[in-house]
Amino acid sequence: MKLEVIDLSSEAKGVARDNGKAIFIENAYPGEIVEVEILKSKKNFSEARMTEIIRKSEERIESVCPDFYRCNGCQFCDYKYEAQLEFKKEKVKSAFKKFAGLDISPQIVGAEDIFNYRNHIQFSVKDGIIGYIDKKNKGVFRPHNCKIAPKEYKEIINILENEKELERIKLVGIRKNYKGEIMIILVTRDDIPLNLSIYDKLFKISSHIFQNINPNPRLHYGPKSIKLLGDGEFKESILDNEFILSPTSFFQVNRVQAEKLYKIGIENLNPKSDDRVLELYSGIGTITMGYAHKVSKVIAIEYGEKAVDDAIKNAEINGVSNVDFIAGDVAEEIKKLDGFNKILLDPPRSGAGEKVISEIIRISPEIISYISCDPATLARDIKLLIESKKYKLEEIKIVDLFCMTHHVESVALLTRG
C-alpha cells in the first residue's frame, strides 16, 4: 500500500490516511511517500511497517546510530535536530488545543550538545549479553555506539561480560556526575552479596559500586541497595548546589538542559524575600535549593520517604534552613496547608490532577510555576485553573532535555487575575 505521510503523532510515528482512517507508521516523516505493510488494523486506526521510501523528506538524514532501527531508546536518529525541535513545539501546541482549547505559541530551548547527554542509563542482561532490548525479537543486543549514553559504558560492559557472576545480574545501571565520577549499579533478584572477581578493574573507572536488590522484573530498581565499593557520598550538582544521590534517586538525566529548565521555573516565581512558597512533588530538593535562600519560607511536599530523607540531607549540605519537607500524598497533605503567595509544582507524567488543582485554587497564590514532562496532562490541569476564573496563562516554554526522542519538558507560568 502506498501512502503519503502528512503528520507526526505525539509518539513520533508518521501519520497517513487511507479513506479517512489514520495509519501510524514507524520511522516515517511528513512529506514522504512510502510503501507500507499493515501490521494491526483496528476500528479507528491501523499500525503499519514501512517497506520502502518512494519520496524522502528533506529533513531525513542518515542515522547517526548504527543500532537505531532495532532499538526503542530513540525516535529521531535519522531526523535533523531542527526538525525535532519543531516537532516538539507542535506536540505542545497540539496538546493545548486538544485538551485545553487554547492556541499557544511556545518558545523552545534547544540543546547545544545533543550526544552522550544522559547521566543515567540502564542496560539489561540476558544470556551473557549486556545491552538494550531488541524491539524486533525482544532479545538483548550490545550497542555499538550509543549516542546518548555516557561514553564510559563500553569499557564497563567489556569488563562485566567476563565476570563469572554475571548470570546473577539482571540489570546494569550507570550514573555519571558533574565531576565525571561513575557509579555502577548491579541489580540482582536475591540479596546474597555479589563477590565479583573484577572489582579492581571496575574500580579503576568508577568511584562507587552498588548492588541493588530487586525481585520485581517490572521495575528497574528495588528499594534496597548495598554499597560494595566506594568512599563517601556520590554527589551531583545543579544551580550551584550539591546533592547526594543514592542508586535509586531521581535526577534529571540531562544535567545541562535540566538547569535551564529549573532556572525558567524559578524565574517564573520571581522569588522575593517576603514570599512564602509551596512546592509540590519536590523530590530530593533539586529545584528547592535553587530559590529557597531568596524567599522567607518554603514548604515542600514529596510522596517518596527516601527522597524526603535525601532532601533534608541536601538542605543541610547547602546551608538551607528555611524549608520544611513533608513526606506524603500531595493530594492529602496540601489540604492541611494555606497562606502561600506562590506555588511551584513538578508532578510526574500523570500530572497534578483535579484534587490537587482544586486545592491550589483554594490557596489562591498570585503565581503558579508548573513544570511538566507531559504536555497533555499539563494542558488538562491548566484548563482547570483557567476555568476557575482566577488564573490566566502567561506563557509556555519548552526545554529539550531528551534529544533524539519524542519526550518533552515544558514550563508554564500562570498569574492570578
Ligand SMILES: C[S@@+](CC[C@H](N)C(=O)[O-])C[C@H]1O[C@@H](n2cnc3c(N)ncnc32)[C@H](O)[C@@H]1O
The other form holds:
Amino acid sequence: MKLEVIDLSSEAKGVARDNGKAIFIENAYPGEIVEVEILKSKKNFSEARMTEIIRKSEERIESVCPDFYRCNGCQFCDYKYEAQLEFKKEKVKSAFKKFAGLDISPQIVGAEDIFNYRNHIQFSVKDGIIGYIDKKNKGVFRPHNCKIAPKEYKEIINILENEKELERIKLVGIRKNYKGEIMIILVTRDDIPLNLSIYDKLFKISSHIFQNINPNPRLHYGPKSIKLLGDGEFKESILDNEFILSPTSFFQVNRVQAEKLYKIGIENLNPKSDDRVLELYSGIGTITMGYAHKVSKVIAIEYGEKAVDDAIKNAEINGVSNVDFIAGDVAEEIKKLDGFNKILLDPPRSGAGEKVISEIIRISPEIISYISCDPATLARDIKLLIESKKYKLEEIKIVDLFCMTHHVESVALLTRG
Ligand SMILES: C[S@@+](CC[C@H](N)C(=O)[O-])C[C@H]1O[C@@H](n2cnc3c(N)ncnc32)[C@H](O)[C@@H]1O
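Next, give the form predicted in complex with this ligand, keeping in mind that what was shown is the form predicted alone.
Whole complex next, starting from this chain.
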C-alpha cells in the first residue's frame, strides 16, 4: 500500500491516513511517500512497516548509528537535528492543544553536543552478550558505535564479556561524572557477592564498582547495593554545586542540558531573600542547592529515602542549612503544609495529578515553576491550575536533554492573578 506521511506522532512514528483511518509507520517522516505493509489493524488505527521510500523527506539523512534500525533506544538517528527540535516544539504544542485546550508557542533550547551526552546507561546481558534489546527478535545485540552512551562503554563490555561469572550478571549500568570518572553497576538477582576475575582490568578504567541486588526483572535496579571498589564518594556537579551520587540515584542523564533546564526553573522562581519555597519531587536536591542560598526557607519533599539521605549530605557539602528534606509521598506530605509564596515541582512522567494540584491551589503560592518530562501530564496539570481561576500560564520553554530520541523536557511558569 502506498501512503503519504503527513505528521509525526508524539512517539515519533510517521502518521498517514487511509480513508480517514490513522496508520502509524515507524521511521517514516512527514512529506515522504512510502510503500508499507500493515502489521496490526485495530478499529481506529493501524500499525505498518515501511518497505520502500518512494519520495524522501529533505530532513532525512544517513543514519549516524549502524544499529539504529534494530535498536529501541533512539528514534531520530537519521533525522536532521534542526528537524528533531521542530518535532519537540510541535509535540509540546499539540499536547497543550489536546489536553489543555491552549495554543502555545514554546521556545526550545537545543544542545551543542548532540552525541555521547548520556552520563548513565544500562546494558542488558543475555547468552554471554552485553548490549541493547533487538526490537525485531527481542534478543540482545552488542552495539557497534552507540551515539548516545559514554564512549568508555566499549572497553567495559570488552572486559566483562570475558568474565566467567557473567551469567550471574543481568544488567550492566555505567555512570560517568563531570570529572570523567566511571562507575560500573553490576546487577544480579541473587544476594551472593560477585567475585570477578577481571576486577584488576575494570579498576583501570573505573573508580567505583557496585553490585546491585535486584530480584525484580521489570526494574533496572533493586534497593540494595554493595560497594566492590571505590574509596570516597562518586560526585556530580550542577550549577557549581557538588552532589554525592549513589549507584541508583536519579540524576538527569544529560548534565550540560540539565543545567540549562534548572537555570530556567530557578529563574522562573525569581528567588528573593524573604521567600518560603516548597519544592516537590526534589530527588537528591540537585535543583534545591541552586537557589536555597538566595531564599529564607525551603521545604523539599521526595519519597526515595536514599535520595533524601543523599540530599541531606549534599546540603552539608554545599553549605546549605535552610532546607528541611521530608522523605514521603508528595500527595500525603503536602496536606500537612502551608505558608509558601513559591512552589517548584519536578515530578516523574505521571505528573503531579489532581490531588497534588488541588493542594498547590490551597497553598496558593504567587509563583509556580513546573519542570516536566511529559508534556501531556504537564498540560493536564496546568489545565487544572488555570481552571481554578487563580493561575495564568506565562510561558513554556523546552530544553533538549535527549537528542536522537522523542523525549522532551519542558519548564512552565505560572503566576497567581
Ligand atoms: C524527575 S525526578 C526529579 C528529581 C530532581 N528534581 C532532579 O532533578 O534530580 C522525580 C523525583 O520524584 C520522586 N518521586 C516520584 N514520585 C514521588 C512521590 N509520589 N512522592 C515523592 N517523590 C516522588 C522520584 O523518586 C524522583 O526523585
